[in-house]
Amino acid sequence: MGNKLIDLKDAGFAIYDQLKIADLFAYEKFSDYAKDTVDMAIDTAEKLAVSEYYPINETGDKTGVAFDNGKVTVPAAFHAAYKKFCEGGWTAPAEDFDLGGQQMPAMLNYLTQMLFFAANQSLMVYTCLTHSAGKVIEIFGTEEQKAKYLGPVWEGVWGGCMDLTEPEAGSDVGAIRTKATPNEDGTYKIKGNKIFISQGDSDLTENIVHILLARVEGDPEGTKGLSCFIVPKIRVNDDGSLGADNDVVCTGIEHKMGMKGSATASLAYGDNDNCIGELIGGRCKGIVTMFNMMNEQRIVVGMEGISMGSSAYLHALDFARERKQGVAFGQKTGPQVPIIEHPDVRRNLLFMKSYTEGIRALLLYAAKCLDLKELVSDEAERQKYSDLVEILTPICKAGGSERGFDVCTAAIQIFGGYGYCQEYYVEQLARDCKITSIYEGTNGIQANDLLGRKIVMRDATAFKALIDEMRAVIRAAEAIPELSAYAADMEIYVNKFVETSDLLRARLKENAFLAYSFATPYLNIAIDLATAWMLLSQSVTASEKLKADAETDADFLNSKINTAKFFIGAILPQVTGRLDAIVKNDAAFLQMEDRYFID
């Protein structure tokens, strides 16, 4: 099986055979890449993840971060691993060569990141947030700001984070109260408080660059009056050296269910009226600026969730093959057999395999769309890939996080009582994974985004682009005798999904409150359809490879076909009930008043 992080044979099948990463090498940007360079990057990342990140994950969980007198200390073992990560150029591998990156295709970047997330979620969060902070500066910063901050951030010498949440403004970003007051030199004095800030403070890096939302005094209330600011923990001199503290103080850290090696901080800005911030992205344009970072993080969070699910699946698979209990099914006596031979355990494993492989492929597909929307010359094609990224973002975020957690809990079930004990890694994976459905926009927010924005945007053009991609795979599968019946079933579900989506668009105008009560079930339907789409696509590819050479990798390729059949035949029918419930549009929800919730 190899490492217990990600099945790289399956991931390789996804990027090489199904999604054809080699297509990208024809573009000048990626002309330096070939299969051997991709293989080398994956191999290098795997070795670092397995040898450095994975062994200290349990240590980070047990040690946790420490807070003392305004200072946050990460687990000591994190420092050496993080240094090797930075020295290996993994802090910003997808950035252009002239920015110090490896100009790596997003698909390859995502796959290597998944290895690190599966190995050590807590440590990896420091890095992914730093990258997102750097990306905001790269896109929206002035030349002076780029010169001042971008190099140390991309190199990982300085950390980065995004600061949105406040005590009285959780998911309601428009209620932010942190203030910015203009100074004569063009900077701003920042005053306020933030909570739940991942990597808000730590001793892992020399400095931390906060990307912060605040409201300039006098600007409008709500999101339209927010602006974005660069607020370093330690001020940066003109020559790039570190100067005085910037009146950014950590007031405490959260004691969490999981991800104990990741610092989640409460921060106070300007208690001494001496916190200086630099406007980035334009005044009252903070939401546009910040959401560039947020949208990147939402797909990243989907990767986090499914990566931990991947690791949980591989651990459970090994356990199920080794753990002997009970006699063979249908027998009253005989030797004990590995529990993988029992039907319920095998079904659980196939459930885990389906979601792990399907959603991982979906994330890699989204990564390819991210690159193609910048690479293709045809304007209509560019718009199509941009639309696909838009509509897939909430599906990827919620799908990776929800199903990743489902896989982690299924792994605990396979381990039985052992899985509930801290001695077994799957217990930690479940605790670490749960946050992914909450942060960077709860999955309820993702559901609202999909229903209220993404399926109606540009007269439903983005929605149509997704459905067209699904139907193209269905057409390909119809031509393969072994898959034709499953393709027919898939088409029925997709057609019902389209009809239901049309109904919901109309209901948003009639009774939005009732329509939004179905947002989460609707998102879950989309997740399962997207998973089935990817698995059916993989089964088409596997069938074509078997037809070309029936001997090479036959077991693996048949497993791809059977996984798609199982999911479409045994898991996907569950969407019928959800679709029927939405169509029925029962209004009891509207009649449930607050006083009926009796405590």
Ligand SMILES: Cc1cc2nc3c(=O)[nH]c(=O)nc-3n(C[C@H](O)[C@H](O)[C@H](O)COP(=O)(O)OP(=O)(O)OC[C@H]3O[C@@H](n4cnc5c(N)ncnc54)[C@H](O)[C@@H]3O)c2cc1C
Contents of the next structure:
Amino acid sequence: MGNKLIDLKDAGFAIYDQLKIADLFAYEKFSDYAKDTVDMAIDTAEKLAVSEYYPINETGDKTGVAFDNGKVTVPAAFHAAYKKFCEGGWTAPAEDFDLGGQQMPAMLNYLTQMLFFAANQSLMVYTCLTHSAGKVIEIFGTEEQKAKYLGPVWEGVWGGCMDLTEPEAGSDVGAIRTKATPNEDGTYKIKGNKIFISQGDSDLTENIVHILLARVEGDPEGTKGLSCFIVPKIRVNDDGSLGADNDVVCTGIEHKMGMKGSATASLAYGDNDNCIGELIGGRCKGIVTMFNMMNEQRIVVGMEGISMGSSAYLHALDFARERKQGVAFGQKTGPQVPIIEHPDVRRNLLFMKSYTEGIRALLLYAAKCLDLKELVSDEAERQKYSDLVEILTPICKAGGSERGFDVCTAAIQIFGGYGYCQEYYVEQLARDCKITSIYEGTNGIQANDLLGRKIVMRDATAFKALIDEMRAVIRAAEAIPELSAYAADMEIYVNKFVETSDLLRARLKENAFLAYSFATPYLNIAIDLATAWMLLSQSVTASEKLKADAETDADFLNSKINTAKFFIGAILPQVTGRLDAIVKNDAAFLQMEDRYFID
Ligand SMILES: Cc1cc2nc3c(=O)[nH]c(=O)nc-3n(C[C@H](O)[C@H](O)[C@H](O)COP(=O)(O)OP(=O)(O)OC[C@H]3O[C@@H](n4cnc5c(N)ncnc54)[C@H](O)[C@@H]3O)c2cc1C
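Given the form predicted alone, state the structure of the form predicted together with this ligand.
Below, the chain from earlier opens the complete complex, with every other chain and molecule after it.
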């Protein structure tokens, strides 16, 4: 077996054969890329992930982050790996060449990031947030702001973070209370408190650039009155040197279930009336500024989840091949056999393999749409890719995080009692993975987004674009004798999904409260259909390759076909119950008074 992070043979099949990354090389922006440069980037990322990130993940979990005398100290081992990451140019690989980036296609950028997330989620959070902060400055900053902050942020010499959450403002961002008061020189005095800020403070970098949401006094309530500010931990002089402390104080760090190497800080701004922020993106435009990259960020969080799931699967597969228990199936006596030979263990491994490979392909497909929506010249095509990104975002975020966690817990099950013990890595993966269903908009919020906004938007055009893509794969599969029965099954589920979505759209107008009670089951149906769609698409590609050459990679290609068949035949039918429940629309939910929850 190769690395125990991402099966690169499978991921390579996804980007080259199924999703045809080479299509992108035809555009001027990516004309420097070809298969050998892509291979080289993946290879370099794999080496860094395997040799620097992965070995210190467990150390980071055991050491954790320390908070002493107001100072935050990350696990010592993180410093050298972070430096190598920055030196390797991994802080901004997708940025344009003239900004110091490598102008990578999103699909390649995502695949390399998957390796890093699978290897060490805690350490990746620092670089990821730095990238987000840099991106906000790159898109919305003035020339002065870019000149002042962007260089050190893209180099990773300064860290970055995104400061939204407050005790009373989590999912409800509009409830933010942090205040900004204009100064005469055009800057703002910031006063308030934030919680749960990843990399809100750390000793990994010499400065931290906070991108913060606050409300200028007198501006409207809710999200429409919020503005975005650059608030450095240490002020930056006009010549780029560091100046005085900016009255941003870390008041504590969280002691979390997982991601223990990542500093999650509580922050106080302006306790001494001396915290200065610079407006970025325009007054009352904070939500647009902060959420400009929301789709991308949410897809990245889905990627975090499924990457940890991927590593859990590969560890479990290794274990299942080595661990011997019980005699061969159907025998009363005989030597003990590896547990992979027992039907239930084998089913569990296939469950893990199919979700890991299907959702990974979905995320890489979404990455291709992200690039194409900027690159294609035809307006209708551009809109199609933009619609696909919109509707796929909650499915990718929740699919990667939810199923990634399911795969991690399935891995614990395969390890048996050992899986529950700390010496075995999979329990850390499950703990680390759980956060992905919570941050960047909880999965409950993703479900509301899919039902209330995405399947309705633009007269359901985004929804139709997704269904058209699914049907195109069904058409291709039904023409292949070996896959035609599975294509027919898939078509039945897709049709039922379309009918149920029409019903829900109507019910949103009739009884929205009841309709929203089905938001999460509905999202789960969409996740499973999207997974099946990707696996079916991969099986079509594998069949075509086998038809052209029956020898090369036959085992791998047959495994792709078989994985799709297993998923569509044995897992996808589970959506029927969820679909039936939505159609039934039972009203007991409405009769459940608050007081009924209490004895
Ligand atoms: C480790 C960690 C790192 C984080 N990093 C950052 C960061 O870098 N920057 C930052 O700003 N924040 C960060 N957060 C905060 C994170 O984004 C919030 O925890 C998350 O948005 C949820 O907010 P909350 O915890 O207040 O939960 P609540 O908003 O109180 O939600 C509680 C529950 O109610 C549900 N709920 C709430 N409102 C609705 C609704 N309208 N409809 C349906 N269900 C609803 C939620 O789905 C959830 O299940 C981090 C949190 C953690 C734990």
